[in-house]
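What follows is a single chain, given as structure tokens, in the form predicted alone.
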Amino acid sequence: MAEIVAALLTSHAPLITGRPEVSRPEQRDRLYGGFHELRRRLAAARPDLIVMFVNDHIQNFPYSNMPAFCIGLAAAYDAPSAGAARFMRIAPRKVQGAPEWGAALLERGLAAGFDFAYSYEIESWDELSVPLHFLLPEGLVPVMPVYTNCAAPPLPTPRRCHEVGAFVGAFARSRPATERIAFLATGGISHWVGTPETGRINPDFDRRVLDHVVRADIEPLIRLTHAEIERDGGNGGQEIRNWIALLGAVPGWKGEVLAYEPVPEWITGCATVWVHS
């Protein structure tokens, strides 16, 4: 049986490296050091893959293709591409994908009645290139992302993504015992994107969050809808669903917020969390 050696919730506002600079220096310092003790945390678990649960921007999935869940097969990923490395303050680069993994995943996912769509092309931008920058950034651990339709509705309900996280999760512990995986999900929490509230954050709803998360007292979390999310946390918010699938996937682990900063320059109530059992 493999080993799930860590588990992480973060944060991927692209401003976060963006634009650092229109940040309170209190505030990013704080949010840099969760990302910093993570790095070290994730440094030290060791693990061979890290399996991202992730959403899409509309970048790779457009409104005429939406999945609810896609795996990505590509054999690399761009974390960031030329383009959005501009954007983000982040240098272009190629981070190794695990396509053999996830080809394993979808197979036993479509066999178990998980319809996981797939794509060999995916161009990542901030769900992967902003807290892999943090995390990862000698780029030298396959990443084998899971994406969640967040952004277009009608989207996957928190259970279901919940249920998503636990398949992956059973698959992981299914799987060589040599392996040491770690799972890691961004996105979130509060935030108001493309709509007259842009820039609003909701630091009640963020903490909320938090708080079930630190006492893996979940069930709440699951039995929110799509019309509470956005009324609390925003269209932004709804990719919590990315968090409740990792915490899916290690069932009973509580965690550590090790930073949170409702950063307004940001437009997003930003965190680092390790999740451990």
The other form holds:
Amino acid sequence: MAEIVAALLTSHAPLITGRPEVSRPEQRDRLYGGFHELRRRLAAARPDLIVMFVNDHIQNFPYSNMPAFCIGLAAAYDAPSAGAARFMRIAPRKVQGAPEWGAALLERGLAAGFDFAYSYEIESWDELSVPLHFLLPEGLVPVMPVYTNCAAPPLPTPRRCHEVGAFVGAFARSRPATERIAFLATGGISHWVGTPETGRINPDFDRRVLDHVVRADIEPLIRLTHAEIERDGGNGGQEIRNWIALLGAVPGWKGEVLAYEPVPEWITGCATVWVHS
Amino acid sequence: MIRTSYALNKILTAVARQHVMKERLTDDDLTGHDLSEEERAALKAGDITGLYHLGANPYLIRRVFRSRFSI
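The structure above corresponds to the form predicted alone; please give the structure of the form predicted together with the partner chain next.
Starting with the chain above, the whole complex follows.
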């Protein structure tokens, strides 16, 4: 049985790296400090694979063909691509994928009633490259992303995301004992982006989500409806599906919030959370 | 249920993939797209609020009309 050696939750936003200078220094320092502590703990856990729960921002999946859940089977991911690199001010680089692991997950899923879509080529944006910039600066650990539709409603329910995460977690544990697997979910917490309320953040919602995460009190998160998240967390808040999936993969594990800052200049309620048994 | 206009999202996806930001779209940009008069007007005005209410995806609105946002 493979070992789950780490589980991490972070926000992602292109401006976290793209425009550090516009944020308040004390907020930036606390948040970057949270990322750095996560990096230290992740490195100490010595994973040989990072399974990522992330979402597209319509840069890949078009409205002509929109998957609810999609497994990345790419040999490598641009994290970031040359175009995104300018905007996010991160040097373009490739991060290795884990297509064989992904294909095994895909086949096991199909056999078990989880009908994942799959993709051999994914243009990654901030969902991979911003957290990996902090957490995997050398880029030496392969990643295997599971993309969930958080951006083009109608979206899969939080309950279904939790079930998918639980399935991925059980699959990971079924792997050979030599494997050391980390889970990383990115996105959220509250933010309104591209809507008439762009720039709004709701710290009350964010603290409520974090409180549930800290207590491993998953049920209230699973019960959230699309409308409730949209009202309290904004369209960007829908990305907490990724967090809910990860929490499904490590049942009973509790969050330790290393940093939380509502950063209006980055249009995001930003958090870094270590999740442990 | 959130309103979705496939026509708007189709043209915004096409423009977003050109990796250029726009203040507004031109008749040339709109050529070949099957859009309502309201949709055409909002695209040609770069009306980001109007586009949202007409069912354009907010991520695509921001990608294309980034310069229209104050933040």
